[in-house]
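In structure tokens, the next block holds one chain alone, the form predicted on its own.
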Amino acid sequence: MFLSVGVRFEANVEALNMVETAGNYGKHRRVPYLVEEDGKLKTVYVPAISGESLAHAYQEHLVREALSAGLPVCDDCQRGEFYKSMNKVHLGKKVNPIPDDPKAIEEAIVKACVVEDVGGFLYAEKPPVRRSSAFQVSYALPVKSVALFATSEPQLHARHAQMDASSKKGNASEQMIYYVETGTALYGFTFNLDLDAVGVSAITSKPVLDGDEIKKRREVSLKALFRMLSSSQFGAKLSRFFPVGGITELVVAVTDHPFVVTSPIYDDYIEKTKRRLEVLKSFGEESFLVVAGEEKVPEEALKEAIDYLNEKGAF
């Protein structure tokens, strides 16, 4: 079973993905972006949130859900440090002695950590072992039709310290000013989850876990996505720049084989997704589609998709 989600969310005055600090200036991530204006294509630079940032947030939620269900998560991942068994030092913490066979290495890691099972890893030693992530996530980019209204603007902030002659040291200032570049946009991104890849070897394509364990891991993978979207707990600087806005639209498709919803950066993404699924139906492939918008909240749409997967025996 393959789940694909398209999400549109409005974020005003956000600092979800900062990329560098130069002096007292923190810069928001920006990317070149193709838009059409007056019948001509042009490139503009717009605020963006990287797939790495969203993937990190998803895996943090996955850690919490897995631990709540009593499933194994390695110490590094529990701390939110997703090294993913990249070398002998990190692999040796969970598998000792380290096997020589790539299949045995992959199986040992998958059994030891849900995050590395679902999120993949690259063991860059001899023999190297690579496991692709069962989930995929795009950059969050402004919706095409309103991309020219997306902005990134620095905001001035100041911190003050009460100092008298006895407490002041050297040239320390009583006031520090700094700038945080904030973004405002209607963003869209895509999230995919290949449930058939959970608990299954990427080398042999055979299960390395028993059926009940695989179903539990699929369930926590879905719950982690639900929590991330429902709570808006993704991105940086949430403590003082929690975005003003929320999810405006969401579409979820569930198919037997990989199928990705049309990107929500396009205004007709829901209609196009429906038409594409109709074509699949003509081939005899079963699918499920639910849309959240004015009549349905995102949580209701996600719950319907999870219930459908439950009825289909995915978990």
Second form
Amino acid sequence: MFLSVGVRFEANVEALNMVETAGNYGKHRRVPYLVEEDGKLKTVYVPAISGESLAHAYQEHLVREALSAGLPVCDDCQRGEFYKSMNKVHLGKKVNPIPDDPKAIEEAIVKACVVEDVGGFLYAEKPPVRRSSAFQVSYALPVKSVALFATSEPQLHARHAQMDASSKKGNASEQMIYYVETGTALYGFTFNLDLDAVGVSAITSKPVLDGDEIKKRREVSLKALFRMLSSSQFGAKLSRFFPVGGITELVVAVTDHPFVVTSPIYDDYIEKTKRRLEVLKSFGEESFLVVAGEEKVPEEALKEAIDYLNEKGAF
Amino acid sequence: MVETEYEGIVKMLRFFVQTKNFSYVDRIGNALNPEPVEVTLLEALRAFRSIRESASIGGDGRRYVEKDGNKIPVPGIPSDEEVKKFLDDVRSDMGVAKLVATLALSYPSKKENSGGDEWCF
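With the form predicted on its own already on screen, would you show the form predicted together with the partner chain?
After this comes the whole thing, all chains and molecules, with the earlier chain placed first.
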């Protein structure tokens, strides 16, 4: 089973993805973006949130859900440090001695850690072992039709220190001013989850875990997505720049084989997704689609998708 | 050192390379049209000003930043004439952007102790 989610969310005054600090200036991630104006394409620079940032948040939620379900998560991942068995030092914590066979290495990692099972890894030693992530996530980018209204603006802040003549050293200032570049946009991103890849070897395509364990892992993978979207716990600087806004629209498609919803950066993405699924139906492929907007809240739509997968025996 | 009409910009980008920030030089060097060069130069100048203003001043009166235990001299800010000429030239020939980025990535043939004419601007 393959799950694909398109999310639109409004975020005002957010600092979800900062890229670097130069002096007293913290910059928001920005990307070049093609927009059409007066029948011509042009490039504009818009605030963006990287897929890495969203993937990191998802995996942090996956850690929590897996642990609360009593599933294994390695020490590195429990700390939110997703090294993913990248070398002998990290792999050695899971399996010792380290086997020579790539299949045995993959099996040991998958069995030891849900995050590396679902999120993939690259063991860059001899022999190298690679496991693709079962989930995929796009950058979050402004919706095309309103991209020109997206802003990336520095906000001035100051930190103040009470200093009298005795405590003042050198040319230290009582006030330290700094700028945080904040973004404001209606963002869209896509999240895909290949449930068939969970607990299955990327080398042999055969299960490396028993059926019950695979079902539990699929369930926590979905719950982690639910929690991430429901709680808006993704991105950086939430402590002082928690975005004002929330999910405005969400579409979830569940199919037997890989199918990705039309990107929510386009205004007609729900209609297009429906039409594309109709074509799949004509091939005899079963599918499920639920939309959250004015009538349904995102949680209701996600719950319906999870219930559908449950009925289909995915977990 | 090879002389170009965009020496200040080359020195500024070289400073970022020395501080292991390759973002600006990569974006200018790989740009396929003038817009990314314009935006990147704006961002680079903004960041560079912030870095320069908060840089330490050594005994010789020159500015430097410390990175991994090394003192890296902070060059001067490119002049407005140079920036305008560079952007005008890039609009007519994208090869100019690639040349500047390539020079910034190279070793200067003469050692730049100060990193540039920081007193001039």
